[in-house]
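Read the single chain below, which is given as structure tokens and is the form predicted on its own.
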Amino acid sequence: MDGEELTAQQTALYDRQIRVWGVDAQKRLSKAQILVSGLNGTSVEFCKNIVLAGVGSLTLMDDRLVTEDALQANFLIPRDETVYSGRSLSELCCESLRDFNPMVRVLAEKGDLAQCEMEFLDKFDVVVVTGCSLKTKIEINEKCRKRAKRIAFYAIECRDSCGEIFVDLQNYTYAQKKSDGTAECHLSYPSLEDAILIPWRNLPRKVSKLYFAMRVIEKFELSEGRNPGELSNFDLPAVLKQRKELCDAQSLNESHVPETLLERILVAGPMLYPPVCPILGGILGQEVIKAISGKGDPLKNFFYFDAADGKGVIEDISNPSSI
């Protein structure tokens, strides 16, 4: 591979992993630039799993100041309020991620990715972003498939002990071990947009419940106006609402969504679940070190995780044309 040779310390530091994916992968890890907007419990743990791996630099996006419910879940949050007090998620995250590994640059950005000019991602090869509203995620989503180079989208969101991972590598092309060596194959991935609009009629006959939970979620947060996590369950009933709404319009059985599912994300509200959190930021590490190095079968395109049956689904919401 064309490029910079690994430094004699980078080789030491990451002999562990070079065995498992080779030299050439390190070198694209030690090249990515990544971009994280929206830093909570399922977000920084993907942070310290991908700055432990190797990656180039990391830019972190979260200009809120600490909470409660911040300290529940983001172990890189100082517990002192003398050292917290007054001081972004940005500027905090950084400064933890740093002493994981002191060979990968972490900066803090200020401001607002929705609102940032679409060349400010030209910088980076991955875009990962979370806690912000569904019209947001495909905001950002198209501004990544307008760039010239292909930049990599991820959407990770933690709702109690349920999970959900999006991603939209655009055309992606990468390397499967076959019995005989590799063979290179070819995916094409649809935007969040497009994936969401595919008529429930359409998907294959066994999705996972998540999926439609989530959509009735956003909807619902869409149409009142509020900030993901602002829920309740005194929004029950407006919810089992917005439920039977959609599945009439989708011509969708209300059982694939279950109201038990829909109350345990409403009673939760914004909180996190912590053991949940270390399980998707695990599998977003791993799929972006994938995307990257070219190595491995990537997820294709929804990921579902739930704490009370503990097992983890992968979905592929595409249109035919796009499989």
The other form holds:
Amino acid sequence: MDGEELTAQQTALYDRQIRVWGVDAQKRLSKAQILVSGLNGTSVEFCKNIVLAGVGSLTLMDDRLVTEDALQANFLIPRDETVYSGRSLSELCCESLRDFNPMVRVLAEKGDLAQCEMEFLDKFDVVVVTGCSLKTKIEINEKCRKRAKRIAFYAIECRDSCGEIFVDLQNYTYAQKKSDGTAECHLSYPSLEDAILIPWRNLPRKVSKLYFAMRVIEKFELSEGRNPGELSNFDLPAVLKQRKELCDAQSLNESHVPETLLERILVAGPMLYPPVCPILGGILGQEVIKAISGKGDPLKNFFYFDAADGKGVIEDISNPSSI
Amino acid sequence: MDSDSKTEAIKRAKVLMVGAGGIGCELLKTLALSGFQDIHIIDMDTIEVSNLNRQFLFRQSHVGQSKAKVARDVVLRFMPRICITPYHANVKDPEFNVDFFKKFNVILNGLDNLDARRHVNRLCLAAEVPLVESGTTGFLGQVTVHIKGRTECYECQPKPTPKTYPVCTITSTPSKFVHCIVWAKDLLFAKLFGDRNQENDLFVHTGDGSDSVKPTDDIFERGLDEVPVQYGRKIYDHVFGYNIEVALANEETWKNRRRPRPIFLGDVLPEKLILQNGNLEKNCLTEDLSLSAMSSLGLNNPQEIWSLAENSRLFLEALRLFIERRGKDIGSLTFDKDDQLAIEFVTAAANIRASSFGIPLHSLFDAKGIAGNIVHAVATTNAIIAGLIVIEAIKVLEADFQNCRMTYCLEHPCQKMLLMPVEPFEANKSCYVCSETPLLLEVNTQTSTLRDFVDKIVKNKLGMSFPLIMQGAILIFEGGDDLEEDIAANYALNLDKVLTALPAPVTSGSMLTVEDLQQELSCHINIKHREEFDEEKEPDRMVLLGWTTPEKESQGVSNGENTAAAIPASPEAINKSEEVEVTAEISRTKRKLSEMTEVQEIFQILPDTDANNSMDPQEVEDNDYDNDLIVLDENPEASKKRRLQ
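Could you present the same protein in the form predicted in complex with its partner chain, rather than the form predicted on its own shown above?
In what comes next, the whole complex appears, and the chain from above leads the way.
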């Protein structure tokens, strides 16, 4: 790490967290550039966390105007129509986030990440997407992987009271501390597309049911051209049909994708269960901090939380050969 | 329950939050977003700069203001139509009595000390209101639910008290850096700058009593014409040089231990440097807590480990600055981790002593952490825990007790899980707090006084603040501020009497009833006389049984109360890593509440052998930092993962 010291102000502000991850990690954080596309309850939690952590910059992309739904589980937007009327989510969230840590540059970027030039991504070390279709996620993920500089990619989705985080650090090397010193650790992450292409019967037994449920719903959304949150209970029969198709194709018993779980997700529509947002946003925050600082074992490569059973589970969905 | 009735239950709920700090800010925000409309919040603290990295409701401009009030104001901005009632007060205040607690549907704790947690636990039991407890440290956290009659209470399982060290380890035979810190802070600093009248057993125990007549007090008095530099040199040579020489004279002590070496200033610093003062230009206008010897000496990096010579200069300069610039404080100072000069002095003194005893030196940053019992903390863990708290709170409101659970937030996955749910436990039938089991006290009724009993047992161990002590119908003692003078005087007389000499004599076979009216806790103690006690292991000369004691309990010097949002730790973990790890415990007394069919798996967590697979703070490589940092405010709960049957 270069000789640039943290300022006295930074040392005082970050004292408690420096005691967790050390000065070098804090310095690396202060140089990191983060991009978040899509602002909802969970990504807003992540933004708060990453700004408090003291990154170099955070760029927000979400041109949608404020609606009642958008206000749900969003504590960054003052409930004052005179303030929020006619302005985009990214603009409003930006303003609030700046307050949380004046040492972080927070910017709102207009436009849609799916339409952006690849070079645009070069500005960033980390890209986080939420609320977009599978197709878009895959495209952005692919773009990240094609850049010369490694860009860490994360996708986060919360439906009803459960959620999923996907992590792609490509080829990642870090020093893993052991009792007798440090050892270099290499992890090889598959792209999102490759991960979900892995045949279901090749997956470890007892993979979280949420993994399958999300894939079924994603597939359905894709085929209907609908975005996350646009489905409802009316779609249940069609979704169940999709489930059957997929399970048959994958030679997987349908019981791995409980109807009740699918129903829960559909009934919720665009709604998130507010207490789940800080949980997912918190886990994501930790992961991004680890990736930037190069310290700590990053999770590979899916994380699931379901308030119904209270478990927060890591699933490794990758080809054994690439581990 | 369907979502409409869920929403209704939330809307109608009246919730009390205790603590508006790290967990509190996240919790208040999440409660508001989740639809809660009537939230009360108690916190006695004001906002500090070091809070701002995670207590995100607070800004720089709020420093110094009440946490509870600012939290409320900020949250109302994004949720204007809800009702938040802040109390800038101590939850132990009498206004927060059982009737107060009864008004709420659920109590949510976001506290940072064991004492307050126990207090709230008792009030919740008395008021019969469910309690959701929580704690975080670094990347670790947990949420537990306590419902009277259904689950254990917060005190059913032992909570380790703050780590204490035998007095002689601190005064004579330190082997870890933390011992040096405690010496520097609680002995030297206190002796030099604190209340002179306080009993202070500072130095050498030669065993042969030869120093018992030594007027050590004289050394610490500064003569009228003794300039600070002279005085400093005298103190230095006395505590680091002479006292060590005297200690070395006792061969017995050092038979199996590394001998310390005496350090005299003249050997460490050339004469010129001793006399040379630091550059005070920068400090000309400061006479307060930001006054700094470090900066006047040009030692600018608190992460750096300074040499013995540099620490010696720091020692002298800090001492000089105290005398010359903060003379009015001398004689009444208590150690405060936010007092820059105090930290510098303690760091320097501890390092010099460490050098003498062959213990690795530490940076100011690390020394401050140890001396100030600072708990490392990040926003993400608090956010996760807050979410988990609200999930449990909502279940409580829906009376969905079957599904309430304890959840542990881990740094390293256990069976693929970073968030691990565990079944709550049944109440411990011999918990003196929530059941009615009497305790047993072994004591020498002829030599121990009532004061010993009140201070060491009733207040310290049982955590009662204003106790009533009765034998049968006879009131032996009443604690409290509101007693009439003559009654208070009477009790004061009793305090110094030995137990057998009390108006209602307490002898073997007596049964005492001890009550705290505010906590509505009543407890019976059977007395058994015992003649002899082990000086080392039972320095209190009293042993309380039936009260599940934590594993390591020794009396002696502690490193002060840690204001930590504490996290469970097992004693084994304490020895293994600086991160509090979750370890296995196959508890014979484990009781399971109910069989959750899904959770048939046995969560058997084995001690993590790769204990240091974590994001390490600093290059503090030596083990003593690891072990002894668990001055976690007494609350490393025994968070052994419970094995489900």
